[in-house]
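As a starting point, one isolated chain is supplied in structure tokens, in the form predicted on its own.
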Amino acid sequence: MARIINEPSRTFGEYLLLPNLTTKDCIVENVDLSTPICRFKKGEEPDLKLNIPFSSAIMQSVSDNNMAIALAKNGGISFIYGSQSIESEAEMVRKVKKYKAGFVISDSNLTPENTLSDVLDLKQRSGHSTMAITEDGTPTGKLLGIVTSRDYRTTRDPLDKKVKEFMTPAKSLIVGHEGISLTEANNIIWEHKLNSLPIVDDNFNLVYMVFRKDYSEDKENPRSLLDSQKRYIVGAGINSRDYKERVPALVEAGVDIVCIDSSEGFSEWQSDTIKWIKDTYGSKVKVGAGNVVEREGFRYLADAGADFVKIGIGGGSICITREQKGIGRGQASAVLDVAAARDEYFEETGIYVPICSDGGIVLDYHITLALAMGADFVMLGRYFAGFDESPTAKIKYGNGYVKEYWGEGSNRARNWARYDLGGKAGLQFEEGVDSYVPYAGKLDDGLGSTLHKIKSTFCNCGAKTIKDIQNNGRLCLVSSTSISEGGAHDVILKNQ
């Protein structure tokens, strides 16, 4: 007969944290939520860390280049969804890496012979209002001028008006020369009240553009997650079928880390995928794997070389894997078990493999519980789907607004490559639903509030780091009656 594990399968809602002594220096401003996202050896630092323990889910309705930029500004990471063509996913990665680079290779370029209609079309496609005008229309051609939205009037200028008639010519431009430092470039921008500064070589060929917004964003977003070239860090989802074609394209686009997207990751397909990536790229390409819900699955993927392991089967708000297949585990039990295995692995091997709790988050405090239980970071779908920055449109619904949200295991996603079962097994039934989530406004506002709650709870527990709360936090099980006691009760709420 099958082996029976008698321990109940528990969820986050069945636990509460007990407060510890809050010392005078344990205030919100002193809490550091940075955390590793890839494996590292004892006594060494990881190659890649997050400034906040948040990642957005590998989902069509959650993680595109816009979400990746917004989350990286706040110190977290997005894994751009892999259920799209290799070319389109690589292009999303490329847009993130180009968005903020200090020195940006211009991707909005025209010639003097182009028209206002071409300018408007390019602006619509790229979202950029500043365009470099080069002799041949390439990013590295001879610079002849610049066009910004201040150079034309759509209400009066004819659409066939040539760019050369309204561009700011090169002779009137302030430029920087190749070799200039980013600090020097920003000083020129501020001294001359410019929005951008072209960087040219000795032959006046365009090399880079430096934008005022990049400097402002540095000051406004001190937690930004940046690589060594001051570009935003971004992840991408892959599968165990076309990885030999997809991974090289993502690496060429500049991806920082990839993650195998699967409904269940304790499989030889994932081991083969990890092995190929490590044999091909070594430690240059980081790869997460999963999902698993117990120590055996973690150990298998860690031994295979996974840089982090994702935990959770069936706990997502749009996931129906448990209902359809009868596999999975309560998210709290899964995190506690895998965290113990992670710590044992570290003691045995001297290698720390971070774990990510994916699913089961209903309330903000569940994130804190996941971290206290041993997760290094969390992956969220529903939470991020409601923000402006997610890929779906805001829809009027009753007296408010909603955004669409669907599972990668749903028929709508058509993401059958995530099923590691061979053949067409994944086509026979759905493991996700199509739904709405409440509209949540701007990511900066919602995430800021959540982070403040988490840091405040850390202080109540006498913790200033994630390791503090993992080492010293105290958890207790709660009864259904005490859960009811924890909310507003026995009163008549106003405005209800």
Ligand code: RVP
Given for the second form:
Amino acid sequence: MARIINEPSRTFGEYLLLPNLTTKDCIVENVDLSTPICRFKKGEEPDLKLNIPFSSAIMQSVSDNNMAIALAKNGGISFIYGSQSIESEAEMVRKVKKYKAGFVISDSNLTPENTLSDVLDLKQRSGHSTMAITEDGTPTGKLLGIVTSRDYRTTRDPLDKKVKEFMTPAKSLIVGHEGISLTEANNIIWEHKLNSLPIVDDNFNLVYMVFRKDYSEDKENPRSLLDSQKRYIVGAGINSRDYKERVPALVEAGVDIVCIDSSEGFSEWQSDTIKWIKDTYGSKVKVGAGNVVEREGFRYLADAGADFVKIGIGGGSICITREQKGIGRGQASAVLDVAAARDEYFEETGIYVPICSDGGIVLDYHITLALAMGADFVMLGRYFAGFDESPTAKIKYGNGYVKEYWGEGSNRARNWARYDLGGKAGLQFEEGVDSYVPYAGKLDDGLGSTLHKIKSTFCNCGAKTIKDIQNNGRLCLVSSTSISEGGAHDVILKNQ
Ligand code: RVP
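Right, the form predicted on its own is done; let's see the coordinates for the form predicted together with the ligand.
Full complex below, order starting with the chain above.
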């Protein structure tokens, strides 16, 4: 008979934090949410830390280069989705590493032989009205001109009119030269009343565009997560099949950390993948692994050399793994169990292996609970999918807007590899759904408000660091009747 674990599987909503004494210096401004993301020895510092304990999910509908830049600017990390070709994933990593605040690699490019109809199509798809015209239509080709909506009249110009007939040609353009600072570029934009400034190299190949609207980027966020060369830090998802080709391409592109992306990580394939990475690169290439939901899974991956271990099976908002396969565990129980295993491992070996609570965060305070329960950082999909910076379409829905969000195990993502234990069996059924999430505006604003809430709770619990809340926090279980007491109750709400 299978062993029965009698402890019920619990979720975040079943717990609350109790306040501790708040001392006068325990104010939001003094709360430090920095946290390790890779293993380190007792008494040493980790090679890589986050400035806020947030990572964005390894998903097509969440983490591309734009999300990675927006989140790194705020101190967290994105893991670019691995359910794409090696080349396109590496290209996204490269875009993050090449990104300089305010300097944009042009993603709206055409050739002079394209037509007005192509311009309108591209404008519709990208939402950008400025297009760089290059010899070969690539973002780094020889710059031949620029097209903006001031260059054509849709009411009078024929749709087959060639771009070369109406673009502003390179000889009439003011350009900046590679190496120029953002302040200098902005000065040129202001002096000449431009909307954008192409930056070119010595051979007049396009390198970047600088836009007037990005002027505010001149000021760097003090929380930004940067490497030693002041480039944004970025992660990337990998799988346990093509890692011998994928990891070298990602390393070449400049990735800072990779993570094996699987709904179930307690497997020999993950151990082989970690070992190959460590044998090939030593500790230079950091690798996270998972997902696990209990002590044995954690220890297996920690022993294999994982830099961090990700927790969670079936708790994701778009995930139906538990319904389909009957495996998984409530996210709170999983975090508590794995956190105890992480501490035990540290006691025994003197090696600290950070853990990440992945999926199932519904309310902002669930993040605080996950941290108090022992997580070093969290991974979120639904939360980030709603922001402007996620890669998906914003769609009108009733009186407001929604954004699309689909699981990596859904038919839409067709990332069956993630749900496939190496054989063909995993290809037969879906483990995720295709959905909408409420549109949440700009990431800077939403994340700023979430961070403020987390820090306020830390202060109520007398904690100024994540370790403080883990060591001194007190959690209590809630009864189902006390849950209804926690929301507005027994009043008639206005505006409803
Ligand atoms: P959530 O933040 O609750 O939306 O959960 C995101 C997590 O859900 C991901 O980081 C991943 O672990 C998991 N996921 C992604 N796709 C699927 C699926 O299709 N079942 N699950």
